[in-house]
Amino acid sequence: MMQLTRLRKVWQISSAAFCYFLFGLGALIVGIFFRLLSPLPFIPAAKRQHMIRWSVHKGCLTFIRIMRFFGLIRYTFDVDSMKQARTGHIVIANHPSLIDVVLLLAVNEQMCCFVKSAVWESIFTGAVVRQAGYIPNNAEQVLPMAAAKLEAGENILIFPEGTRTKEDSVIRFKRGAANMAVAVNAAIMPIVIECHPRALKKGDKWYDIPPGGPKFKLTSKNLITLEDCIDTSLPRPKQYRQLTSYLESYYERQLIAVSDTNIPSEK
């Protein structure tokens, strides 16, 4: 019995390692596909954009449906809404796991995503992330840049964790995503994302995957205008706190809702 274990855990990281040097091979190869088209005149700057930003999405819907194929995860999506929205729009989400950009890129073909200073230096996502129109997190005019793409009409995602939800499950949201909201009047689209059991947490090892794989479950809610929850007569320090503080609630109400649905009921 110890011995099957032992070989499925092998098997486990093995297949692991396998999704992600497929993720980070693919990534680098479309980096360099998009730069070689890069000086061609016929190809318009956001014509090329549109395209990686398509590549991207399905490149992220293989990588999931392989770790699928693996057994290393199973997932849902029910994210009507967050397609029939206008555009323009905060797409906001809770961040309980590794690879839950990966998901919400897999659902949506044209999203502007922050990213991290070592992502938009890496040799494997460097190229694909510029070309993509992304917004390097450490950039100084971080909300300019993120207000004009709204303005043009680009949806934009934001974890307001700005990390991993750590491992006490507490929902504590940073004011970026409300300044940005406020900033530009912008709507925000919340994606509640399950993930049971947990994992690929904050401090997890990328193997670290439990048996059958965690499920993972997608939701869009209702698009939110920040009418419907501040007071937008109120100077702008004040709405920023006020919808932080509306969001980390409504996030709470969220989860403990979906909590409460997984609980089984005692015969």
Second form
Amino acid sequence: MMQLTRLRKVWQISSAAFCYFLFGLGALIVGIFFRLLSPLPFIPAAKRQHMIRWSVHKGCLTFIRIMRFFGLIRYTFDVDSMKQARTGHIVIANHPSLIDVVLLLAVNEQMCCFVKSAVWESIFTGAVVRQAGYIPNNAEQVLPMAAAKLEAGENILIFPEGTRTKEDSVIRFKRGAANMAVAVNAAIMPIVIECHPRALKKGDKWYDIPPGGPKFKLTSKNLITLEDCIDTSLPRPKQYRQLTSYLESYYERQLIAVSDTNIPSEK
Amino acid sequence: MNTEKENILTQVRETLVELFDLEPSEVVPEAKLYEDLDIDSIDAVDLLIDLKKSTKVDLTPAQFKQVRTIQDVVDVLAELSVKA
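Switch over from the form predicted alone to the form predicted together with the partner chain, please.
Whole complex next, starting from this chain.
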């Protein structure tokens, strides 16, 4: 019995290692492929970006399917409201795990995101994220860059917590999402990510995966417009703060609601 | 602090209370904008625009770059209003 558990653990770690290796390799190949294409004059920049984001989307979809095949994760998506929402919105989500962004890219064919410097500088992912027109989150002009993209009709993903969620019951948002929304009066598409049992948290090892894999559920809610939740005639700093606290309590409510429904089913 | 700076401080305090939902008692000269008052770089842009209007001093983002505390804000404004 003991040995069987150990064998299962070894299998799980090797399959996880294989998946992450494929992920890095895939990102590298897509990055190099489009670099090689770039001297070709007949592909307009917008078309190129569209193609790269499409490749990223398909790559992420493939990655999570392989993860699921190996029993490393399970997932369900209920994101129709997001797909139907008018474009130029900000996608926000709570951030339970390492692979949240991969799951979100797997359900969004064309979405912009913020990239931390570790990913921007990485030899595996650097080329693809730069060519995909994502925004490096340490850039001087992050807000004007994001605002221009929203106004051009792109959807931008941001995790307002700025880092992975520690405990579901305590949600603390930074003001970046609200800054963007107020700057261009963009609507907000909230996604609730459930992850049971919690895995791949900040500080967890990538190979430390519960048996059967964590179960993810992504649910998109109704689009939130600023007029719905704050007084848009106030000075902007007040709007940033009001909107941020509105979104924090919105997520606390949503996460309490899902944890209530999850407890009985786990017994 | 001379009377002129006291007046500027009063004005800055009013602006900050109005913009950032702060208590007047929090806006003291030694308070740090970011650490103590939770005013970040985006807020600073809005603050700059507002101060420019209320003090009629020609503030530029460059002059605001080195500002860390309320005292620094008052000093910059005092210096500029002398020049004006």
